[in-house]
Structure formats: structure tokens, C-alpha cells
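For reference, the chain that follows is the form predicted on its own, supplied as C-alpha cells.
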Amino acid sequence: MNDSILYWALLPEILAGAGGIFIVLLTPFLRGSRDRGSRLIPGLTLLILLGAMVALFTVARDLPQSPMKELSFSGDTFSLSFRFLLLLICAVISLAARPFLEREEIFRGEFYALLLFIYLGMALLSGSQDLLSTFVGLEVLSIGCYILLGLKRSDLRANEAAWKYFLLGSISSAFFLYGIAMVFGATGSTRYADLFALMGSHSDKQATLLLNCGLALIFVGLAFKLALVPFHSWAADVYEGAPSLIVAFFSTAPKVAAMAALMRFFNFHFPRMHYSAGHFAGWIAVASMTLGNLAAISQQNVKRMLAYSSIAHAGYMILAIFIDNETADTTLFIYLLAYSMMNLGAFLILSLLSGKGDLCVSLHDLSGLAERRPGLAALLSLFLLSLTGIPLTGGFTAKFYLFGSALKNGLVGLVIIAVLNSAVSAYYYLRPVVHMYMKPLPESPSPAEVPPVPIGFALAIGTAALAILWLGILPSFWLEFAEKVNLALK
């Protein structure tokens, strides 16, 4: 009966992982057509991550959530509304690939079924109940991440931000890893509802300090993915480095995922530890918001700039992880959407604008952009004002419940420390938006034509814009939404 269940409940990863494997497959015999071959993959992955959409919601319907419990993976409410995030992130991506992968010369039927793969991780973590399970997650989403970062082979940068994340990437892994090994050597079992069970019963010091440390490391292993103070020192180089397409992906659903894996580990775990652990985990925020924002401020391209952008991003994140009330998990599932849909959009005007090798990408560039292109210029501001907080986006409804609910938890003073840092983050986030319509065309050297725009990336970012706007102006749907994400945790 357990295993049809879990079968069941992997319904869409199944779909994805089996059209991964027939692109794989099929790539081989499309390299005689390449014409054939970039508008046959493209549309089979598309429809095959619509396919697992469409399992999902059958899925959430049909599947009983009591039994969830007794395994290694979970389909209940939280993991199905963040699985369906992640599908959404891919299908943004799949629709804008084709033109970016063939303008810049790397169009592999490889990256789309890379693209199915890390699904799969990133799935598994967000509904996995088991450490070791969580771990081949990370992993398969890692391996992944480590050969897209790579596709553009001919490039230096590109080669230098994998190998960055790669080498540090692994790093991670291993105190992932150690943590795992103390959590099992203090506690004789790896299932979270062992361990919550387990929680506060040893009165072994020696056993409680290994458990402390084994969590810590396995806090560290999925900070290194959110790219949290101190452990952000890959990012700003890996997202100027990469290609802009794969950026928009890699700065977004990992983080999801993360912080999926996060909520469902150490939502139960915090109310439980020592105090301390509430101030490690404070501490962490206050210098992620901190650093990411006061580092924006210089930044002169703008990939880096959004780098560190999301790096603060992570810091407001983690206030959600030691809330312990009713909206934390609803107000996260808010705040994940709403930066997906903000970062998405951003990347990838800046990868339509950078022109092939991603060159173009300095505010300077940016000048004028208004008067050349005046649509872009109004959906990049867009954005940029929603990443900013401003009313009426999504990004403002996100930041307010989010915040709104650490307040109700009494975390008064993280409450103003993080709105002084979205006072702050106005600055850098309206820079790009006064070179766009306050400065000239700039006239050496002349600015790079912006082509047309191809149809994929239109469908792309009007479904960000359209994203952000609908939950700015008309939040109440993506609330009730939202709010069958608690369900699952209670």
C-alpha cells in the first residue's frame, strides 16, 4: 500500500525523469537536423513539464495525505505547492531557451533534460522526510547545476563561475554530509519524525552537543544554496560569469528549493533548540540583508548587482524559518513566488539585452533603453520596483505579510532592521531605472541593438509581469492558495 502510495505521489517527478531520459535519447539522432532538432526538444519539454503540472493537480486531488507520514517522501500540501512553483520556474525557462541557447551557439537537446533533472532534486527536497533522501536531492540538484553552469564550454568566465561553484558546491556537500553522520550518531536515525520525536529527550550532553553541531552542518549545507552571509562568496562571480538564461533559472528555483527543504526541516526544530539557536539564525539574516544590500550599491553591472540583490533576499527569507505561528509558512510560499517571478523577469530582459556573450550588462548599457526600446524598458522597471517593494507588486504584498508575521511573532527588531534594508535597496534598484529614462544614448560607444523580441521570451517575461502584477494588485487569490500550505506542516 506504501509503495503505491509513494508512486503515486511521484507521479509528476516520474513524468519528468522519464522525459529527461527520452530527450537524452533522443538528442543523438536530431544532431543531422539541428533545425528539427531546436524546435522538437524545446516544445517536447515544455509539454512534458505541463504534463507533470497537470499530474500534480491530479495528484493533489486524488492523493489520501494521512499515510504521508510513514515515508521517505511526502506529497501533502507543502511539498505539492512548491513542486508546482518549481514546474512554473522550468516552464518560464523552456519557453525563452531556444533563442538565447542559439544565439549564443550552445543549443543541446542536454540542457533541457538537465533542466527535467534538476527537478527531480529539487522535488525531492522540498517534500523530502528523511535526511538521507534530502541528501540524494541536493545532490542530483547540485550535479546538475555544476554541468549547466559549464554548457558554454568556449567561454572563460562560464568555466571559471562552475568550477567556483563546483569546488565550493562540494564543500557544502560535506558538511551536509557530517551533519547527517552526528544527527545519526546523537539520535540512531535519519526520518525527521524520528528526530522530532527524539527532540528534547536526551539528557546525554554529550549526544545533545552532537545533535546541535550534526544540525548546524546541515544548516550550513543549504545556506551555501541560498547563498546566506558567510557562505555567499560564490555568488556575485558565478552570476556575472554564467550566461543570463541560466543565471535567471540558477538564481531562483535552487533557492526555492532550499528553502522548501528549510521550512520543512527547521520549522519544527527551532521553537525546540536553545535560545541561541534563534540568535544564530537572527544573526544570519541581519548580515545577509545587510552585506547583500551595502555591497549592491557599488556594483556597476548589473548582473552582480542582482547577486547581491539576492543575497538580502535570502537574509528577509530566513525570517520565516524561526517564525512560530500560523502565517510563516503561507507568507514564505508568497515571498519565494514573488522573487521567482521578480529575478526570472530581470534575467531575462538583461540576457535579451546583453547581446551574444552576454557583453552588454552595465548600467552605462542600460542608457537611453527607454527611448530605443521603450517596452523593455517599462517591464525591467517593473521588476526592479517590485524587487524595491513598491506597492501595487507583488514584491510589496510579499515583503508585507512577511514581515507583517514576524511582527505578530515579536521579532520587532528584525522587522525594522529589514525594512531599513528595503529603504536601502531603493537606491540601487532605482539606478537602472534613471539611466533608463533620465540619461542620454550614450555615443561611444554606441549601445547595442536590441533585437526583436523572439516569441519564447515574450511568453516568458509576460508571464513574470503578469505574475507580479496579479499578486500585487489581486493578492487574494494566491493567498487562499497559499494557505493550504500550512496544512501540511500542522
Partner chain sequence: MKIPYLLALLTYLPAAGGILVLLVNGAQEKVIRWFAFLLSAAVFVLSLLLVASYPLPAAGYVLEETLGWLQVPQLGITHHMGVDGVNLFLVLLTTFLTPIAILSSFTAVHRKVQSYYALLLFLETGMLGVFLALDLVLFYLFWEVTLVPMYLLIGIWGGERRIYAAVKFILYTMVGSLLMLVAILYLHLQTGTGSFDLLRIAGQLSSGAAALTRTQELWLFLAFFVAFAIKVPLFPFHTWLPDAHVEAPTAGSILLAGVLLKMGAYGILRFCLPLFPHASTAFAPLISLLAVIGIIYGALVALVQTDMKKLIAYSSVSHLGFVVLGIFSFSLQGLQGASYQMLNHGISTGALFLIVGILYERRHTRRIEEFGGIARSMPHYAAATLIIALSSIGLPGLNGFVGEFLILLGSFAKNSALTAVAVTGVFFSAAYLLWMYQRVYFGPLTRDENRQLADLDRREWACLIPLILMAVWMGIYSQPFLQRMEGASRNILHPIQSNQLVAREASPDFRPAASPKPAAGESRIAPEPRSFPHE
The other form holds:
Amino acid sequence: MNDSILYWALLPEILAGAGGIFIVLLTPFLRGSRDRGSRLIPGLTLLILLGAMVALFTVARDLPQSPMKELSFSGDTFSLSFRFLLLLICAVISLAARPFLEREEIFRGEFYALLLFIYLGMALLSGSQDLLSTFVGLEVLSIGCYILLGLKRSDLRANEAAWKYFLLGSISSAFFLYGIAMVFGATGSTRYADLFALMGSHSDKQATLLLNCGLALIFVGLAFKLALVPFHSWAADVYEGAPSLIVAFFSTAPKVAAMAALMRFFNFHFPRMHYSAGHFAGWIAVASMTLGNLAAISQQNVKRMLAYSSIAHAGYMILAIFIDNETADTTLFIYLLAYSMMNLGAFLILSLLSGKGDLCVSLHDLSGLAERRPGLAALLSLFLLSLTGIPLTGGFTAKFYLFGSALKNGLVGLVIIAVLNSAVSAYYYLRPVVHMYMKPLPESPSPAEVPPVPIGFALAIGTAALAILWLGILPSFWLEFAEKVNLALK
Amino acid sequence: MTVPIIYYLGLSALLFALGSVGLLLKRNLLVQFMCVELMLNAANLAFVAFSQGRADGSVIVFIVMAVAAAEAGVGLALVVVLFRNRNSLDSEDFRLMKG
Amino acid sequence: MSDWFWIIPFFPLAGFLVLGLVGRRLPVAAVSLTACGSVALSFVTALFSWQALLRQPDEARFFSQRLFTWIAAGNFQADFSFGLNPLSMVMVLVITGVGLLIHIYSTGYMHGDPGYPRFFAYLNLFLFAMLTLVMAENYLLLFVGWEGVGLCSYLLIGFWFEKPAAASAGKKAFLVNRIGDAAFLLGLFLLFYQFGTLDFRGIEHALHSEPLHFPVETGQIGTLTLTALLLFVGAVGKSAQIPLYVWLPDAMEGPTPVSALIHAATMVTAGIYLVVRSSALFTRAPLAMETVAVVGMLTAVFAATIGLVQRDIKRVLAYSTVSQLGYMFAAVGVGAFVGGMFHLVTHAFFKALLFLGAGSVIHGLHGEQDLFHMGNLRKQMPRTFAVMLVGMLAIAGVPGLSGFFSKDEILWKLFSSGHTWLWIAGLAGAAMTAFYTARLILLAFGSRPHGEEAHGHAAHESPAVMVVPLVILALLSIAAGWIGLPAWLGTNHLEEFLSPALAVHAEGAHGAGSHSTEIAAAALSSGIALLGIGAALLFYFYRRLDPDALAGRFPFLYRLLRNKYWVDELYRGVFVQPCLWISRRVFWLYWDQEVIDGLVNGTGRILAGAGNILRRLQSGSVRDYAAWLCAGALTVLLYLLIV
Amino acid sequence: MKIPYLLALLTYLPAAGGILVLLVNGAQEKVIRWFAFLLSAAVFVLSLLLVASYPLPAAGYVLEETLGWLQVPQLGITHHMGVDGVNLFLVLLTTFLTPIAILSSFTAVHRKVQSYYALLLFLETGMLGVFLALDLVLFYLFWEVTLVPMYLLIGIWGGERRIYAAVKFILYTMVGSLLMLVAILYLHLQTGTGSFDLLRIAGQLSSGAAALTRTQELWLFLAFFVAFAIKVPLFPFHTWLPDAHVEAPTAGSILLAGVLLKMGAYGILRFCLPLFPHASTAFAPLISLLAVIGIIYGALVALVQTDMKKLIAYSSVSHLGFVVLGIFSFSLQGLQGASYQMLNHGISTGALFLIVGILYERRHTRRIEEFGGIARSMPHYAAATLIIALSSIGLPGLNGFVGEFLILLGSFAKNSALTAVAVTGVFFSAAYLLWMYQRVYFGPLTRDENRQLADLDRREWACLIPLILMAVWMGIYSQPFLQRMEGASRNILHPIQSNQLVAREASPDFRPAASPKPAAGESRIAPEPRSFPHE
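Alt. form predicted together with its partner chain, vs. the form predicted on its own above:
Below: every chain and molecule of the assembly, starting with the one above.
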């Protein structure tokens, strides 16, 4: 393998990192949000992200399609598709960020730099083939997130959310790290390829035990990021406390990255884990879906409800990790694409509706929204229907593909449970729809006037909606795209 | 003479457990933060133990330390913000959200 | 004419369409003309068809015309095809003839009613349905007519729908008939699966040509018997026999011409027609025949007893109709198909006459129907009195009049076929018939006792348009008997005419018995009739006997009869109320709302409750969360180590 | 006339119209509703082309088309649509009822007019897609897609308890359909055609190229069937229906009763029977029993309702029981009768809901006790109601009878005792409708507010007359319909009958046809073996 190709493969990340550093260096010279220069930052960030995307596809042509197992970072097509998704999410967020930040009076150039750095960490996570680089990626991601969460210093709820996430995240990092140590102890290496090779030859019982424990703790570390039960406890509080736009980012991008890492680690490199881990993942999946859906039923706070919903969705997705056939990564990608777009859309709209300080996010606040803002109501409904998995939305395509793949693997029972869970979820996803369309405008207190939609938001939400519909109505393009990823495996 | 690896590991596990138990018992934010640091360092200790005689293990330890330091920076900043807003360091004062 | 006979039902249909669609905008005269004219056209066509039929040789006396295929699925096919054979010819003549007279009568009777065009629309529709019924070439098309007449009956009984009693009576008629119809339908299914067709001629052909497949089911309940019985249940509903007769007395809520046409002359005889038309089938099911005979005679006597004490003039006639229909069933039940048809024809005339006469009385008294409020009408309504007297004598069976011949033939056939008990019951019924009809005449037209104030003084004779049909019917009531003279007196033209339609199967019922016995029996029955009339005279004319005293002597019996054996109350208490109660309490409120919806909503509640419990785990304290995290990690570790 | 992609055009034209409706200025109410009406009427005219181009006799799909750019080859989903005798008239029923439903809303709906008509048009697309789809996933897509407009129609323009009803409606049906989705996927994987095309899967199964074990077949059948049974609704899955109907706006009720319920029965015909002949046979006794219970039960519960709409809703449970009974009689008569009864029910029950809606618009109540004697104030209305009620009762000469008769005839051969019970439904249906009729229309006018009720206006006549004409036509001259249904019904029965043939030949009690059939104009197909029913 030619080194130049390797660096070439990292071109998007290099771009993003350089851009981030540039912004960080730029900000001290700007005088707050009023400065013309700081107004340029969002556009600059978007430009960098788009440039990264272009770079991504440019280098893709020259890259081998199979994973380069001997490298710590593989720029194969699998990581390529996930990096594309991550860039997309970041771009959508950066589109909507400025009006949001200005409304909350926390506009700072560093936000954009953080976004780019976090992308860096996530990209690393998606292509990493070495436990150490995985850890670094995870930590870059985490630390960035801690800062994002704490960005709104004056808001006590946001502070609490940040603290909870920080503390629990650190614990999970500790677990992850301990897991790495154990694996390292058992095999003497942190490279996936080495681990894989060594595992086959091991007959040492102690080492195997150590290895298994290590793998379990690594799983815990990643599962925490995905908010899988029983590592979900942070999710609801953090989603509720953090500003909606941050949550929109937060509930999507890190999950994409963590899922990619899980996929690469457990599906590509440790297929033999399938049996016992698959079983266990089954339990975790069932627990996540069920707990997420049930706890969401009686939530009054829409953000909190969506937090539980995302726990449930992580439960569905985890099925894909343990699918032992060639469709696993396609399935995961399609599901994540749909999931992130609909979650982004829903949270962005909530962010618009909830007003400054995210105060109006209860179901009651949505009552009669269709009268006031039919367009927003329709879009929010679209995202919610997609989350439910109603056909002609991306959510359906994703679930369809996922259930199909899982059935192909013989997971009939799990699929039936998942399907029943979907039916339950329909109940709470429809509640906002009920409020928006079927309840009258509340008389008192009169609802906060929703300001006109800033252009950035409109573009961001439009992108998400378009993606959802595209994936729902004409999924061929995306399936084909995702199936190219598939080749990476075989 | 080398200390058998198992001792290191035992100590590391003990520290890790201590950290987690401390987290469960202590209400002070700073103490909680220190417990987390303890857990991270326990893991680090395990690395050191495993990397006996291997260079790359030691390198990892340094990387981890760097990362932990970054985390500590953010964490302490958060503690400061929390204290400023609430004038308290009791973690039970920060239960606005639940259910 | 043999090509065009099928148009007979369509004249009234056209009349119905005209009246139904634009009747409200037409002048009264145009309505009357359309209504009567369409029936008259039918009648004339029927007469021509009859002539055409008579010109055919005996064995070829049928016309048939397939208009189009109605329903076809797989090997099932039913056509819209009309036909005429002697049997249906007789029915067509009666229906169009009597129908025409009643239409004419109604133009007078209904004059001034706001629903005048509607009334005639219904009446025309009824004739269409009735003609379809009798001219149908298959059972399914017959069923169309069968239900069609039921519908018209419903509409006409409830013609004055603002009267709650009328609305309710119409519904009752329809529903009680539906019970019979359900059985009828089952009978049709059985027919189809035995014969592969529902065509009359196909079935008759099969019965005749494959005697091995379809033997006479003596002493066993075979499929043929079951089929026949199911068809008979249908007939029981339509012809108001026990136990489904309850609708007919209530049906008197309708306008009187309706009672005359539908509930006396035509529709209610559809059951008889059905059995006779299915004679090939019934003769192979002796058990079914016995059932028909017994039910018929039971009804005849049962209804007659109720008729003895009714006060409402139309109700007396209604029970009389039920009773006379019973006679007809008894006749066909013992194989005297011709006898049954004969009585059907004569009954159509004299009962229509009696009803129309009663209508004339009611009309004259401005709606008064209580016999005990009438009296002395002989003077005010002499022509009505005269024709009703004729009708009464005819139904009572006074020798020489039509009723005598037809009833006598039935009684003779009962006797000669060995059904002695039925014969005795028939005689008793005949006595009662004579009594209650005489009572009716005497109460209405005779003088009042004790100086009771009668409404008679206000009465007036009906206009000519009502009286002329009465006179014609009276003439027919006298003369119609002569078409079916008994063997000792002349030729039975009716039997000759009908026998090709009934073919040979009626022969078996022709029992032994010489002319002398037959004469003796006739003498006995006429004596019985006179006895009944005499008793009525004693009670209500000479007043030698006091009916109240008699009632006082047998209070329970009297109350039993007065209250019509409490059958309506019984049905209400045993079927209707429990059914409603179960439907409401058990099915709807309990099963649907408690059990099923309880399960559905309960599932929701359980899920929400579980969710709430899970929510409570989310305590908000970061230490708890950390505990979850650690516990989770521990679990994962343990699981991987153990499994 | 040949129109390329006629089926797709038919299906998507209403949706395109719906989008247009959403785009115009919402204040132009008149323009919107006339546009919606004319568009749906145009779709109806277009759908008549299907009949015009229908050759007789036809057995298979007379019109099939696939739409390349809407397929998903990666998943094996094809955009395969087709018309045969089974769905032809259901498509027509949909296109026929939708303009009527739209027309009926002209004065009833003044709130959010744009969304209302757009949703009705979207709903039409969904319904047409369900009937036309010959690909399992495509079918499922449309199946689910119909839920949303109906849910919103009930929830936004419905009555007082509309939210409960709407949520119950969508959750009830969704539980069933999601299980069906699993079954679709499973079936797809098991047959290994790599395609969701119904014809290919059915071909694989019937040719033996792919086989299901008995257990698999039974479970798959159940998963499909429960989804359909809920939609039908078959007792005891029916409790969503009364709520949904009572709360839905008139047009919603018309389409819900007229078309949406048929989707369930159609699904059974199109999928359950051909794909799972053994399971269908195995479950037939149980399902027939449930159908008969539904017939009687629905009728009895309808009898005691105090709300007219609820009464009609329960009557649907009863009527659809007949349909299911007919389908599971596995006889040509039963099947054709069921297909016919679906149309009848669409027409007569749709019309009944329309009628109740007309009254509701005037009085804003549907409680029976609020009325009485309105035949005096609204004579035309009463007459129209009577005709429709009689059609629903199954009076011979009107459409309802033909279907019920054929169903009962067909099912009698299979299970005469059960049929005998079902026949009593004939009595009860008359009981509840005539009793209601008596209480609402007959009797004295006791309430002042009923005295001044206006009789039908021109628009209402325009809604009712087509329905009445259809009721009469289909009652008197059923051949144009039955002939076209026959070939397809035979196709559906084929796998079941070949499955049953063994049992049938073993039956000793077999009587040959007794008499030759009377000469008939049409070419009849050779009679099938007739066996005598066993008690």
C-alpha cells in the first residue's frame, strides 16, 4: 500500500482539521458576533464541509474498496459512506446554527471549530482499525460534545445536562479504556487485524477470558454513546436539558460514528463473536426498544419523548450489527441515514418552535400548530411519521431493509418484537400530530409567536425532508450507493 | 526482580472499583470528578502492567494521559460553571430533569 | 299473444314508475287513469293470453319467455324469465281482475288523501311484484316477487306512517315474513344442490324422469321432505299460518283496499300458490304434506276461534282470512291441489268483497271500525248491505254460492282422503266461520239493542265508483263456484284446466267415495254453515241468547279469545325482549365495550403503566445513572463470561 | 383507446391533484372543491376505460404494467400493477365513490378546505394503489399510506371523540399490518425469487419450486389474515369500526365503509387464498364460524344502537361477515358473491352514511330519538333512504340480494348448518334497518326542529342518484359484473380446489346433475362437480 494513497484518503479530514484550526486562530481577532468576520465563519465552515465532501468523493475513485486491514485507519468505502453521512449532518447543523446561536446569544466562532473537530473524531472512529485510534476518536468526539453541551453557560438545565453527560461519558471512557487494556493484555496488540489473527490461534484459556472481558467493556464504551439500555440513563436528561439544535446534532452524528465503529469492530473483525454476542445484543436490542418505546408513551416534553425514541431506534439498529450476512453494513447505513435525517429534522423544527431558551417543548405547546404554521406542522408530521416507519418515508425504507436483513439471518422473534414495538411507538409519535392538527389553539396562555423561519433553518430542514422523501419514495439511488459500500466487506 | 503482573492488575481493578463506588456514594461534584479520574488512571495502570517490556504499551499510556488531561480541563470548567450558577457542589442539587 | 304475454307485469311497473317519479305533479284524474289503466291493460292482456293458452293442446299449455340472465355464477344460473301455465294463468286472472276492481274502488276510497299518487304507485308496484311472483319461471325470480309483495305490503300497511300503529304494523309484517323467507332461502339452496337448477320445469322434469334418485320419502325425513318443509315455512310466513300469522291482523292498519287486495285476495295466497306450484316436490314428501295439512287446519280453527269475539270489523275479517288460508293449506296438504286453488279463487272474490264492503262501511262512518259502535246501517247503506250479505253467505258456505262449492270440496277431500280428524275440525271451523261472519253483518247492519246510540245515523252510502266494483265482486262471489262443480253436479272446469300444470301427481290423493257419500257430506257441511248462521241470529238478531252472559260463564276462555291467546305478548316476552336485552347488555355493552375494548384500551393502559414505572427509574440523580452504567457493564461482563 | 401506463396514471392522478390543491391559495374554497370534484370525476371516467377494454371471457390479468423508474431492484420491489376480474370493480367502486364523497362535503366542510380535499385525493390514490398493486411491498406501501389520510380526516374533521377514534383506528390497523410486513418479508425470503412480485411468488409456490412447511404456511397465513381481518373487520377485531365511523366526517365514513373495508376482504382474496391454500383450508372452519358470529352479532348489536352512524357501522360488521363467509366457502358462487357483495356494501353502506350525513348537516345530531316522522317533512329523502335501506337489507331486485344469495348458496354446499345460521342474518338486517327507519321517518312529527327540515337539494340528489341507480342496476342485471369476475375467481380458487380435490373424491355421496341446464345465451363454462352437502 502506497503511503501517498493513505494520506490522500485522509484529505477530507485534513481539510476539516485545518479549517477548524484556522477558525480557532481566527476568532480571537474578531469582536463577537457583530463582527463581519464572524459572520463569515458559518459560510466558511459550510464551505469546508462541502469541500471535504467533494474531496471524499474525489479520493474515493482511487481507493481500494476492501478494508486495508493492516492500517490503523482504513479509508475504504465503508468509512467513506459513513463519513459522507457525518459530513452531511455537520453541514445541516452548520446551516441552521447561526440563527440558533444568535437567538440564544451564544454565537461564537469556536462553535464551528468544535463542529469540525468533532467531525474529525467521528471520521476517525468510522475508519479506525486500531483500538488506540478508536479511543482517540471517541475522546475527541466526547470532549467536543462536552463543550458543545456546556456552551450555554447561563442555563442551569443545560449545565446539568452537560455535567451528567460529562461524568457518565467519562466513566464509559474509563470502561472502554479498561477494555482496551485487557485486550492488549491478552493479545499484545491493539490493531484489529492482529487481534483477529491472534484470536484464531489462541488456546490459552486465561487470555481468552481476558479478551472476552475486554471486548465486553469496549462494547460498553460504544454502547454508551448509542444510549443502548442499560447505558441509556443519560439520554433523556441530556436531550431535555441541552438546546435543541445541539441535541439535533447530538442525537445523530455521534451515533453514526459509534455505530460505524461497532460495525467495523464486531461485524468485520470479530464475526465469531456472533453467537454469544449476538445473543446478548438481542437482549440489549429488545430491552432498548421496549424501554425506549414504553417510557416515551407518557412523556409530555417532546424532546424527552424523542430522547426515548432514539433509545428505541438504537435498539432497532443494533440488530444490524449482529447480522451475519453481506447486507449488514448496507442495512446499517440506510437506517442511520434515515434516522439521522428524521431526527435532525424533528429537532430542528422543535428548536424553531421552542423559542429562546427552549421553553416551549411540551405537547401542549404544539396544540393547534397546524392552524398557525401549516408548513412547519406538516414537516414535523413528516419526520414523526418517518420515525414511526410509515411508508413513503425514509423511516419505512430503513425499517423494511433492517427487518428484511434480520429475517434473512433468522431473527424472526426479534423482528416480531421490533415490529410490535413499532406499533407501540406509533402511539406516541402520533401524539404531537394529534396536538398539532386535532386540538384547538390553546386560549391561555397564548402560545409564543413563532418567528419567520430563518433561511438557514429552512435549508437545513428542507435538506432533511428531502432526504427522507427521497429515501422513502425512490430509495434505489441510496440503496445502490450503500451497496457499493457492501463490496468493502467481501 | 519483577513484580508479577497480577498484582498490578489487582491494584488497577481495586482502583477502578474504588472509583466507581466513590461515584455512587459521593455527592460532591469535585469528588465525583476525582473518582472518574481514578477510574481512568486505574485503566492506565492496567495498560502499564500489560505493556511490561513493550514500548508501544507505554506510548499508549502517554496518549491516554494526554486525553485524560483534556477531559479534566473540560470537566473542571463545567464544575466551575455549575458552582457559579447554583452556588452548590452537591450533585443532588442538580436534579432538574428526571422521569 | 304467446310472444307478448310476458308484458303483463310490466304495465303496472310502468304505472308505478310514472306515479312514483312524477305522480305528485299529475292531476288526480291522470293518476287514477294511470293506475287503473295500467292494471286494465294487464287484465286485458291476461285475458288474451288465457285465450291463447286455451287454444294450445293440453300438454303444451305453457308459455315461457326468457328475457335475460339475471345471476350466473359457476354452474348456477337464474334468468329473468316469465312463463304462464294454467296454474299461474288462474292466479294472473285473479290478480289482475280483482286488482283492477280494487284499483277502481280505491279511486273513490282514497279520494282526497294527500298521499293519493303514492298510494297508487305502491299498489301498482304491488301488482307488478305479485305478477312476477306467479309468472316466474324459477324459484329465484319467484322470490323476487315474493319479497316484492312483502315490500309493498310493508309500504301499504304503513301508508299512513304518521300513525305509530301503522308504522309498527308494517315493520312487523315485513319482519315476520322475513323469518319465513330465511327458511325459504335455505329451501332454495337445498333445491339447487339436489337438482342443479332452480327452474320449475327443470325440477319437475328431474322429479319425473329420475324417480330412483328422488323416491317418495315415505316414513322418513329425507332431503326432499326437508326442502318441502323449508319452502312451507316460507309459505307459512307469507300466508299467515301458525306460528307466523301474527302480522296479518296488525296489517289491518293499512287502508282497507290494501287489506282487500293484499291481505285477502292475492298476496297472502302466495303461500298456497307456492305449495301447489311445487306439488311435484311435495307429493314426494308425504310427511311434509301431512305437516301442511295439520298446520293449515290448526290455523283454520285457531283463527276462527279468535274471530268469534273480535270487535274491530277488519280484524274479524283478518282472522277469517287466516282461517280460510288454513283451509286452503289443509286442502293442498291432503293432495287436493285443485281444491285449494279453487278456494283460493272464490275466497279472493268474497273476501275482497267483504273487505271492500267493510271499507265502504268505514268510509261511510268516517273511520269507525268498532262493530259495537255500528248498527242500523242497513238503511243508510243498502247497497253495501246487500253485497256484504252476499259475501257473508258465500263465505259461510250457503249452498249455491261460490264458498259452498270450494269449501265443500276441501272438506270432502279431507274426508275422502281419510283425514277424519281434520275433517271434523274443518266442520267445526266452518260453523265458526258462519257464526262470526253472520255476527259481523248483524252487528254492523242490524238494529242496536238497549237503545244504544249507534253511529249509523251519520253514515252515507259510498259513491258509485266504490259500489260498482262491489257489485261485480258480489256477482263473482255468487257465480265463481260454478267453475268447479263437484262431480255429482257437473264438471269441474277448474280441475280440467289446471290438471296439465299439476300433471299426474294429484291423483294419488283422490280417494274413494261414492257420489252418495259426497252428497251427504255436502249436506252436512251446509247444515253446519246454517247452524252457525242460526246461532248468530239467536245471539245478535233475535237476542234470545246473551253473548255477555256466555262470556261471563267462561271468563277465562273469553279472555283467552279476546286477547288472541296472548300470542303477541308471548312472542314479545320470549323472543323480542330477550333478544334486545342480550344485544344491548351482553353483546354491546359487555362484550364489545367491556371485553374487547377493555382488552384494547387495557393493553394501552398496561403499556403506559409500564412506561411510567420505567420512567420512575430515571430519578434525575447522576449517581443513580452511574450506578446503572456500572451495573450494566457488570451484567455484560457476567453474561459474556457465563454464556 | 389505449393509454400507456393507464394504471399508474389512474393511481397517481388524484395524488397529483391533491398536491395541486395544496398549492393553490387556500381562500378560494369554491375553486378547490370544484377542482377536486372534477378531477375525481375525470379519474372515474378514466377508470371506465378499464371496463371498456376488458375482453370477455377473460381469466387472467387483462392489463398489467410495470413502471421501471419507480421500482427498487435492489430490494426486489417492482412497480407491478394489474387488473383482473377481482379488482376491476373495486377500482371502479373507488373512483365512483370518491367524487360522490367529495361532492357530499361541499357544504359540510368549511375548515381547512385545502387539506381536506387534498387528503381525500391522496386517500383515493392509496386505495387505488392497494387494489391495483401486484407486488407485495407495493401493496403494503399503499395499504399503509391509506391509513394516514383517513387518520387525519377522522382526527381533524371528526366529531367530539375524534382523537380517540382516530388513534384507535390507526393503532388497531397498524398492529395487524406490521405483522403482515414481517410475513411479506419472510415469504419473500422463503420463496427465494428475490422478488416481491405476487405472481412470481405465487408461481413459485404453486409450481413447487419453493415450498413452505405446514407450520410456516399457517403462521404466514395468520399474519396476513389478521391484518386483513382487522380491516374487514371480522369479529372480534371490529371494535375500532364503530368509533371510527361515528367520529369520521361524512365523506370519510363513505370511503371508509365503501372502500377501505373492502381492502381487507380484497387482501384475503388476492393474497391469503392463492398464496396459502393449505392454511386457508385449515383455517376455513374457524374463520367461517367467526364470520357467521359476526353476521349475527353485528346485526344484533346494530339493533340496539341509538346513534344512526353506529348502527350502520355495526351493520357493516354483519355485511362484511357475509363477504368473509363467501370467500371461505371456496366455491365459485361464494367467491363471486363475496366480490359482488363488496361492491354492494360499498354502494349501499356508502349511501347510508351519505344519508345520515345529510340529516346530520341539518340537525347536527345523529341520535335516533331526536327524530321521528321526518318522512313528512322530507319525503324525497325518505324515499331515497328506503331504497338504499332495502338494498342493504338484501331485497331481491336490488343489489344486496344478489351478493348475499350467491354467498349463502356457495357456503351452503360447504357447511349447511353454519349457513343456516347465517341466513338468519337476513332477518336481523331487516330488523335493525326497518326499526331505525320506523323510528326516524315514521310516526308523528313530534319535534318542532324536525318540522322545517328542507328536503334534498340538487347537489344531494346528484350524490344519491348514481348510488340508487347502481343499486337497482346491480340488482337486476348482474351479468356484466359477474361475467367479468368469473375467470379471476376461478384462478383464485384453483390452488385451493386442487388441494381439496383429494377430499372431494373420497366423498361417496355424490349426485350427478339431475337435469340439463336450460339453454343460455352466454357460453357457460363446464359445470364443476357438484357434491351433495353433508349435514
